[in-house]
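Heads up, the chain below is alone and in the form predicted in complex with its partner chain; it's given as structure tokens.
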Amino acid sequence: MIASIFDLTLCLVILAAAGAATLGRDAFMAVVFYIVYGILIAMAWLRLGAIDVALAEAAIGAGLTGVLLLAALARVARKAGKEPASAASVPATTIATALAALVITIGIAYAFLTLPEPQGLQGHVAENLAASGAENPVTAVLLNFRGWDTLLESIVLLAALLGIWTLAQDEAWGGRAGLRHVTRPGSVLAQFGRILPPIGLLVGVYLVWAGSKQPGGAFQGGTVLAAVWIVTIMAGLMQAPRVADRALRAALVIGPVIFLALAVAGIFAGAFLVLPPAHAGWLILAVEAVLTLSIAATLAMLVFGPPEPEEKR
């Protein structure tokens, strides 16, 4: 009874946040609602027993994406010289979009209600868990059973970064990503930038290490590490790297490169991306470790944005 009340309340609050993010006139407000929405969705995932997803949502949805959107908003304001105007509403387009969304929602809801008993792959995963090299079934799926998806996804992140880099101005190319951040030594922000990173580092590494046994892993750990880096730079304790920096580029690609190399090595075992059960455990941990590095670097660079021209600093 009380469980249903909780779930119902949660659903209503989620819908309210989503509605406000969509319908609100003010872009800043929409971003704040989006952040709030991420926090609420993480709770919903917990209620569904999907701790891994909740972790990812808390880290990426509520954490990093919010920062990304705030930075984007500030960038638009800077370029346009004023608060970005809310999207001019074109009645016909808006109505058509709303109608399409309504039809799709009704269709999905109807289909969902008529679904047979869900028959996922939990049984298959459990049967093969011992040979996967991971104790956490989610990690087993991500790094072994469906490792090819994960490998491609880690490259999707890089593609997004390349896309953002194409937005740089030509004369700024090669320079430091994003804006230069300055703080006064001893200020609240600077102190905060000193205290948080060690804790964050600990948490990030813990999440990766714990990932093979319990919820966690490269994506969640990498996001936390990216956040740590971002805080350090925003607090003015470090400069963002140059986009032409060799070490940065090596960090960006090392995860996917090692994962790809492992995939190719699998052909000696007769297929592609084969992890021999005897070695799967440490192989997964090694891949997770390098993936974490690459994901952290990529996500942080996504947030910093393209390099800005020197004279504007």
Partner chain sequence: MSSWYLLVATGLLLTIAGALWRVWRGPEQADRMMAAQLVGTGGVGVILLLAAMSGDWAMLDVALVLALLAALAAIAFVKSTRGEGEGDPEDDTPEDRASEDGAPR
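Moving from the form predicted in complex with its partner chain, what structure would you give for the form predicted on its own?
Nothing else is written out below except the one chain.
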């Protein structure tokens, strides 16, 4: 009974946070409620027993995406020369978008409620788990049985970064990403910049190492490592890298390239993106390690943004 009340309350709070994030007139508060919404969704996934999805939502959906939106909001305010003003009234486009979203939501809900009872793939995954090279069924699906999804996700992430870099001014190309961060030596952010990175580094590496046996993996570990790098930069302990840096570019592409090369090599084992059972375990660990490096570098550079001219830094 108590669990049902908690779940119902959680659903209502999620709806309230979503409404505040989409209908609020203040941009900063909308971002804050979006972050709250992501944390609540992570709690909902935990209640459903999907720990891997909950970790991804908390790290990427609430954490890193929230930081990205805050950075975008600050950049817009800086270009405007003042804080974003609150809208005097709700524009017609917002109302039209809300109505369209409501219609789509009703359609999805109707389709979901009228679907036949799902059979699920748990049985098939369990039968082939021993040959997958991973004890965690989620890792087995993402890195072996449905490796296509993970490969394409890493490529799309890299494409998003390239899209952001195209926004750079010609004279700024090749320079350092984003603006210089200056923090008072004794501030809270400066202290966090010294304390959190070692802890975050251990957590990120652990998530990757443990991903083959329990919840964790490249995206969760990569997000934590990206957050460590972002906090260090924001604390003013180091500068963001230059987008022309060869080491950075190697880190960005090594994950997708190694994964794609392994997929092509699978042709000789019988089919594209097929891992030989005898070597699947260490191959999955190797792919997760390089993917973690690429994901961490890509997510951090997404937050830093395009390179800026030196006079603006």
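Note that this is a predicted model, so its numbers are computed, not measured. Rigid core: the largest C-alpha set superposing within 1.5 Å between the two forms. Numbering follows the first chain given and starts at 1.
Positional change of A210 between these two forms stays under 2 Å at the C-alpha, relative to the superposed core. Relative to the superposed rigid core, the position of the CA of L73 differs between these two forms by less than 2 Å. Here L189 counts as shifted, since its C-alpha moves by at least 2 Å between these two forms after the core is aligned.
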